[in-house]
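The chain below stands alone and is given in structure tokens; this is the form predicted alone.
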Amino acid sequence: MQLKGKRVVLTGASGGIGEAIVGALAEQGAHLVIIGRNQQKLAQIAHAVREMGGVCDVVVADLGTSEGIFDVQQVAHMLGHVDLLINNAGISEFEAFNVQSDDAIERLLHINLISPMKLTKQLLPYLKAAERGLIVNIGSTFGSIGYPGFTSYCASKFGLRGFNEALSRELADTNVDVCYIAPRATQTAINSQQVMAMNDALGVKTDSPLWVAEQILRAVQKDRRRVYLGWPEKFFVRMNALFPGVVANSIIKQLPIIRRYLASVPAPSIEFKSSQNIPR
């Protein structure tokens, strides 16, 4: 897809990622629709782009709400059709299941599966109505191999990346493409310290917000359907696609490290606090 004139929906818009993929969308001179909770930040994000004599309008709007997909909705009403989708919108937390809040769960489940699937739903007629329309669901590794401290999350994301595997099938007779961007660890704010630090210990490797919207904006433009981003994680993916208890005895082995950063994780309150939708 070239992206020039293309009017974009982008959700998780006010950190991480979402604000790389704006910069790196309005250098490509797409019309933007961004959105998020924190307006400050996104009406610092517009300036930005309205300085590079770009388009992009805000929406500021809680999608764990019907009220905020509605708003969404209704700005889609309004430019008549939508060219391309980006669900990056999401939520992390680093937490024994056996711990983890009821409202932790709930609210994991509904920001990281159940709002894409309904803005994705509402959105769906506007797509249809462009000449071709794309969806792009941002996903994770943890959306294909189950990690410790991380149920509930990886929960989510295997999730949505069943959706869009079967959302992809159905749309296939139709102008409407779907396609899943899986990143590996990134050095955004989703990650606590106690993750990053883990992270350390590990060995594991991160990537730059930069770096990985620029993997987003080259598969949109390249038509790719299906992208996993990193080595060794693409590799360990297909590994545990087909030989998971191979996967599963590596990790096992990682357990004594993984629960003494569990342990030093603060004791969740009462009542499950999100900051603003913050993108992988």
Ligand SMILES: NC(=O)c1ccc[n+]([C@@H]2O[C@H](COP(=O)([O-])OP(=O)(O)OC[C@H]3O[C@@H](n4cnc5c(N)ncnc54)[C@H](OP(=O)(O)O)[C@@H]3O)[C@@H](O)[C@H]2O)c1
The other form holds:
Amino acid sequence: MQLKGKRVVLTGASGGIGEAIVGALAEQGAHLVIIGRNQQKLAQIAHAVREMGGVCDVVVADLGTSEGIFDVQQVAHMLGHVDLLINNAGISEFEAFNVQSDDAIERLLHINLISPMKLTKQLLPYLKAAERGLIVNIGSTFGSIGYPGFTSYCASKFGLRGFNEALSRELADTNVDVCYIAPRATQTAINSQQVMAMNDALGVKTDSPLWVAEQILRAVQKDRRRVYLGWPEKFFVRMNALFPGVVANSIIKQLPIIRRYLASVPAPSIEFKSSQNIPR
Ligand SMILES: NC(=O)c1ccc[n+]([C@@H]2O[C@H](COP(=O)([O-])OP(=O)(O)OC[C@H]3O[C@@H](n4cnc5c(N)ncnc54)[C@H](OP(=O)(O)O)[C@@H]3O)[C@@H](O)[C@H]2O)c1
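Give me the form predicted together with this ligand now, not the form predicted alone.
Full complex below, order starting with the chain above.
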């Protein structure tokens, strides 16, 4: 897809990878609609795009709410059609599953899986109204490889990959294409200090958000439909699909280091609401 003048709805635009995607798309002359909750950050980003002579509309919306999804849908309605939707907003939590709160599990699945599904559904009529529509879902290496300390995050990204695959097949006879792009560890605020320190200790390679945004842009321009970023991660994704036991064995060797960093994660706060529901 060539991007000049194309109407692009981008979630997670206020984050590390999102802001870099905005810069890359603005350089190509796309008409941007950027979404997030951080109004001040979005305003700064939109200002920078307009300074470059670009077009950038801001929607301050919590995508975890129906109102947030509705607000984005309203903007799509005003535009008339959407050429490209990039589901990039996401959250992560590095925590042992047995101590993760029910709220945290629900939040991860909601923001990383349910919200992009709902937003995609609401925007589909506007993507179909474009000459050619494209949905890009930003997944993760952890959407193909289950990894300790990220159990709920992995579940959400495995789900997103499944959603992507089924939807792409369901829409195969329409003018809307669907694309899955899976970055590996990237230097953004989604990764806590503990995660960054653990990545260093394990020798995990990390990418800059600018490089990741370039790869996303390239995938869109070259009409690629499945992209896994980083070596050896893309190899391990294939290996895990064919020989999960081999990958499991190598991850199990990392477990003592992972457990050490999990132990340094601050304990979750007590949920009084849940305890109030215990019948007495
Ligand atoms: N960084 C990595 O290591 C890495 C690796 C693989 C995949 N990814 C994926 O890449 C995507 C971007 O992540 P990032 O690294 O750029 O993280 P980030 O810097 O933390 O940005 C996350 C973005 O998501 C938005 N967001 C979170 N909750 C939201 C909500 N309830 N409503 C609306 N927007 C919400 C945030 O906006 P506000 O704060 O303004 O609400 C922010 O713009 C995510 O899907 C992530 O899973 C990241």
